[in-house]
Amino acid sequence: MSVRPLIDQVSSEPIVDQIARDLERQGYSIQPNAITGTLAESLWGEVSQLSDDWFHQAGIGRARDYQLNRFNRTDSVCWIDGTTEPCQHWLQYTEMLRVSLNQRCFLGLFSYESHYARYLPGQYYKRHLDAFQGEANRVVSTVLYLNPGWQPDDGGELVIYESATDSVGIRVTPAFGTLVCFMSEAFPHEVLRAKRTRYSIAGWYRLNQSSTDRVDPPR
């Protein structure tokens, strides 16, 4: 069964008003069973299948300033460039949500990168900002969660906090198809430990800084 119908539609999917809406209204959205089906079968039994060589230990930054630490977080992760079936199939749906997102809410979005992530048992990321300081090339970040069957006591929440002063935030629960999308400068948020191995793919659109003597996003 071809994924390709799911992607043609979801420019006209009454799910992608709800997540321009809610990025409008309050900055963020929250889509339980947003991406189910075919297409998220497939993500799911390609990330689930990959071996640990395929995964890196998860760092913060980039290009110069990038440097592992294990006190802020310590997932792993595996970069989608597009060259497997199911990862292309996630590049064309995020590709049509970009398309749809700067018609209903003029964002200027140029690109779209993303990475399977892994959490063992045990494992987080502290809270966080995802654009990096000095640069407001992340506008809108994803995180479409992979985890069939998953329990509330199994942990591994995504908290979003509202303000740099909110103690409390917002939970999400990594359940299969649900997706989340949030203004990328305005929210920190953290990922709590899990009980059992949490996978999802997060991911970044971004604006163009690129210059003469620059390429964004630096390789």
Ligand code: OGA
Given for the second form:
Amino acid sequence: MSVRPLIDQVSSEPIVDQIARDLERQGYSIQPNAITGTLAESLWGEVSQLSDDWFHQAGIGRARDYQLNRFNRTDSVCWIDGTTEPCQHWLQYTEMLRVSLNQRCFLGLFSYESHYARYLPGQYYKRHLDAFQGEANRVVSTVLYLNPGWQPDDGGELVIYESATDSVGIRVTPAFGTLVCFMSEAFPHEVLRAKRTRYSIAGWYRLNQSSTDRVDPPR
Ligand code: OGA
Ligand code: MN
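Having seen the form predicted on its own, please provide the structure of the form predicted in complex with this ligand.
Everything in the complex follows now, all chains and molecules, and the chain you saw is the first one.
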């Protein structure tokens, strides 16, 4: 099936440049309204209509994630495999971003994996790192927020800590279209409880860690 290009390469260039500069300078980038219009609307349309059957409790299904996350998080996730049109467009966008970041920052990003996440009121994800340290398996984390009309007192902020000892952090409102990128091994972060259902797409760019006897990533 052919996919109509929804991503205007030219109009996304300034944002990609900004993300690359931010990653080089400070290791993270917060871009409000990075992804709006048809792409964000269609992703929100899809995730907000998914029935409970599509979501599974985060941390279950992948052995290492399970160990890491079992007590840390209460959200539910649905892995993105590109079988629906909105997800195909999302994967086109993230592929464009991968190539662009490699060109600008020489990161050698090889593959991308992502899932929808749904946090029901009161659900959370405690402070954690996205990368298994020393393995460099996840290099850059991304989070896109799909919450139209999010109000300051709806809660659910992402808090990004600048180091292991930082306890103040930077708070990010999960507003519709905001895209956050950060170096996976360097920034502990957490998701605070929200008063409303909160949707996001969390994703990770990985290095190529394949060898002759091991194909990576495993999915
Ligand atoms: C994650 C994560 C942040 C968010 O899924 O690893 O940190 O704001 N998500 O949804
Ligand atoms: Mn995370």
